[in-house]
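Presented as structure tokens, the chain that follows is alone, the form predicted on its own.
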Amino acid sequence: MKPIRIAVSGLHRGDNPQPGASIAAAIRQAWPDAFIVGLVYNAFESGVYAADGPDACHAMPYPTAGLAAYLTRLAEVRAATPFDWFIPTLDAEIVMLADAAAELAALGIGVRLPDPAMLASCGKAKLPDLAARCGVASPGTAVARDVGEALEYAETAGYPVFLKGPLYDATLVHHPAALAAAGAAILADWGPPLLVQEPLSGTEFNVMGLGDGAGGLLGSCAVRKLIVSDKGKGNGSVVVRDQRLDELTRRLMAETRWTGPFELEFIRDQRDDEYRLIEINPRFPAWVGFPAQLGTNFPAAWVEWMLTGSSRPLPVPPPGRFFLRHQIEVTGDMGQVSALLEAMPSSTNHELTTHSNKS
């Protein structure tokens, strides 16, 4: 069998970590000789410089540059450092690439992504409708075209409310002035719509998995958050087994016929002990390396799926096992940083830049 050569993005491992570094580690757990190509948007993505980091790194334009610019650069990178598959890990990448399956195939790059209709049905603005079709509870949500509409909805619902962007950002606001400021910032960064959502009090749960594209699952892992950062990220979680969570996950996968990685976010509402769906993320989460250490290796299953067209069902991780996010320092050389900075889209120099971690 020829060597595994795969590209991943999202290599930041510091505060609010991205999934790419954990995906690379999990793939190497199953295929130690796998060649990993890191696609980066910032020369200071810390995973670039880790001892177990990618074998080569290349700078990429932000998805906001558009699909044509992104695919052109992807082709340049693949010509310089060949790879067969790509696991995008950032929502903006996935939204852009979901409608580019033919273009990616023409470049010789394999992916497993939900199609645009599937993504649209799971977007924050459409999520309440999807949840209702599946018999899954969700928080009260109103979709606003601008700050004025958001203010009207919040006045009717009563403060505080969460104000969210279409892809990112969630801010708890307690009065109209705070909503206006947060709404203006979200619109400037991500554009419309704004989502006005009732806040919930309760315990947070996440479910990671792989959808098989036919309404079923190749595997899943549910965790309860133990430690939550100031950005709402789980800095510590424990594996749980709950038949209600399993059933809700199956309903959502059956309805969407989800293809590829996903993460479901729930809050178990303290008012009625009901699980309410908060978000569906179309990617592996940053904690994907945790179940891999327990023998439930989702990135390895993804690769096996690409290799053979199927994957053995993943074992369920044992409940009670937990992870804690642990910070370490990585070291590098400013020459590595300079090389990546020169290849960033803001530079007029678009020469290919490769950084090697292996001799």
Given for the second form:
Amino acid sequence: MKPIRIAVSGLHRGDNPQPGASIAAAIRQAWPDAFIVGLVYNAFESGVYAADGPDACHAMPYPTAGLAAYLTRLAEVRAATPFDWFIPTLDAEIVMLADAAAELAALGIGVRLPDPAMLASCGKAKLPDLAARCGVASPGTAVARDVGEALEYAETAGYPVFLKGPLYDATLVHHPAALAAAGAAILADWGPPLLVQEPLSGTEFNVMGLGDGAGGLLGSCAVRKLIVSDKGKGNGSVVVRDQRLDELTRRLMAETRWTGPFELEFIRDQRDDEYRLIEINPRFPAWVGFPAQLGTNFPAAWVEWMLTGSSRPLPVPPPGRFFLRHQIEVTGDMGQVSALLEAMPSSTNHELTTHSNKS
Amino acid sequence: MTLETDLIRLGDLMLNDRGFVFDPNTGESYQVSATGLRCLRGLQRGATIEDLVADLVATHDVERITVRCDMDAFLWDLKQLGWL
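Requested next: the structure of the form predicted together with its partner chain (the form predicted on its own having been shown above).
Everything in the complex follows now, all chains and molecules, and the chain you saw is the first one.
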């Protein structure tokens, strides 16, 4: 069997970590001779310089450059460093590429993503409807087309409220002026709609898994967040085993007939002890390397499924095992940065840009 | 809609000899005294309340009525945690 050649994005592991570096490590855990191509948006994505980082890295234009520019660059990268599969890890990539299966296949690049309708049903704006269909509780949410509508909804619901963008960003606002400012910023960054959501108090739980596309699960892992960063990221979590979470996960997968990686975010509401669904992420989360270290290797199972159409059942990680996020310094040389950037197409390269990673 | 799941929470608890208790359903952890640990392990083995009281009376210099009162308070705590 020829070595697996697979491209992965999302290699940054800073204070807002992405899953790509852990996916690469998990794939190598199963296939030590796998060839990993890193696709990066910024020359300072830390995973590029990690000791177990990708075998080759190439700079990509942001998805906001449009599908045509993105596909053109993918073809260039594949010509320079051949790969057969691509695991996109960022929400903006997934939304864009879910509708481009034929174009990707024409380039000889295998990508398995939920179909656009499935993705739309799990978007933040549609999540309450999906949750209701599945008998899963969710926080009260209103979808606003602009700041004016968001102000009206917040006035009715009462402050504070969470204001969210369609893909990213969530800001807790306590009064109309704060909502207007946050709303304008989110619209400028991500476009409409704005979501006005009731804030919940309780413990946060996440479930990672793989859907088989037929309503079933190839495996899942549920954790409770132990340490939450000021950005809401789980910097430490412990494996739990709660049949209620398992059942809610099964219902959501059965209803959506989900294909591939996912992460469900729940809050166990302290008012009534009910799990309320906050978000569905259509990708591996940043903590995907944790279960892989316990023998539940979701990326390897997903690659096996993509290659063969099936995968061995994944073991359930033992409750009580936990992870703590541990940041270290990786080192690089400006020559590496230069080499990474010089192959960028001119359409995405400005005459003078800063290379600093501000994320 | 209610969830039809078995809530056999007490049997799920993970205990160690130092009295560290991990509830795998909630991810919470607790510390119990040596006596509390003895009672939790007894309950996990299927002992009755009367069995536990008799055991403590037999192994400690304490009156039965005192043990019974303390046991009721302990069981109340377990109920509050959803373990009983």
